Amino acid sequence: MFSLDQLSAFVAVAEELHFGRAAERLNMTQPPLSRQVQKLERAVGARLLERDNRKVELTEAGQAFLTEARRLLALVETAGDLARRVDQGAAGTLRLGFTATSAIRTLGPLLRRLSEELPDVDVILHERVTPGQIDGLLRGELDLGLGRPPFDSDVLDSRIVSREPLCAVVPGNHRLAALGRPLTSADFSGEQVISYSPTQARYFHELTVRFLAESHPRIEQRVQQILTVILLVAAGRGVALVPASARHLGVEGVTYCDLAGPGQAVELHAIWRRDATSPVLQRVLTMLPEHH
């Protein structure tokens, strides 16, 4: 087996064909030189240089290998170069878990800033309701996810990336859009709500409860994601309480009314274990917005 410094004195020698600049090249005296060069060819099993007190020359097992060498030890720098990026977090992997309204505001503009800034960080992308990506996080599937509380901070570390009201969507013909005001809770009484389910969507099924807590509501079906309760009030089905950013959905036949008093806050947070250690984690932590 031959080492690196064998390689570097062939390759200097090679391209030099002259022991005296290659040793100068390479801060060293010339007769350390020759042994490596002598320990390579008797590695390798062959005569990689023709040499005498006038000239030295490569032979064709010497032409072969240059090529080789060179290959060789630019190999082992890129891999030295990787593995210096992976440690500061600039290459790798993350695994993201992200709920389909995250991805309305937060999730396009910290993609756009991973590829400008990280280019060589490939992000996987899943998408999960909140607890599907809790489970995912705890099961080490998952580096990062964008979800609602609540959740174990004794395991899960957190932060609030966006912050944005509540709002009520309605049936574009119903009587609530006409009213042209905010709606207060007392509005949705004898209302066919749509509601959220309260293991798959707690946290939206909890604000919902809070805002209607004074009226009397008819709640007959919950559903996990936030896009299936618009089109099911586009149908017609009921109204329901989402957040803000839902109105860029795109959904045709709804419309999304203010609600009045102190506004309920829609939060979004970054999810990640306390235990973790992936730079590439770490790098992102910093790139994410941060709400106080």
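Given the form predicted alone, state the structure of the form predicted together with the DNA.
Only one chain is given; partner chains and other molecules are left out.
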């Protein structure tokens, strides 16, 4: 089999049609260049250059081989580049889990930054509730999740990506909508409150329960998705607590009210396996917005 140096030698001679000049271009002297070309011809099994003491020209086989040689050398360049880019996380695949809520304000900008800064990274999106993301991460189906606590911090590492206040959402014609001031826990006494699944949306479930702990609302509905909650509110089935970014969902017929007291922060975490090695993941982690 021939070597890449022999290919470069041949290409140089084929382009210069002169051994001396080709040798100069290759920063070597003419004799070893002649030998390399001879070796290449022996390896290929065909005469590639017709040469006498006066001129050098390509044979037909040489013409055909020159094309292939150029392609090969080009591929050599790009092969290394590709591997380096993958190594540095600038190319590859990121399987990203996200909750419907995280998509409202966080996912869009993140995807935009990714496609700008790492255009060769393919992002595969999986919409899942947080437990589903954790499951996916542990099974190796996901590289990164955007979800809510809690999660096992022995195996999973995480970082807060966004933090926003909790707010109340009430029907547009509801008495709470008319108060015009931040709502307290007591305001919810006797209200029909729509809350969250303790298993599939545990985080919002606990936030809701904690905020309303001192009042005595009636909690009947327990759903998983923020959007479902708001649609139920719009349908007059009760009131609910949602993250502030839900205002941007654009559901008609509901009013959003601030909550009084120390801000109940809703945190969104980026979550990944502590032992993950994916270069793309490492690279993306450096791009995540920092909150505290």
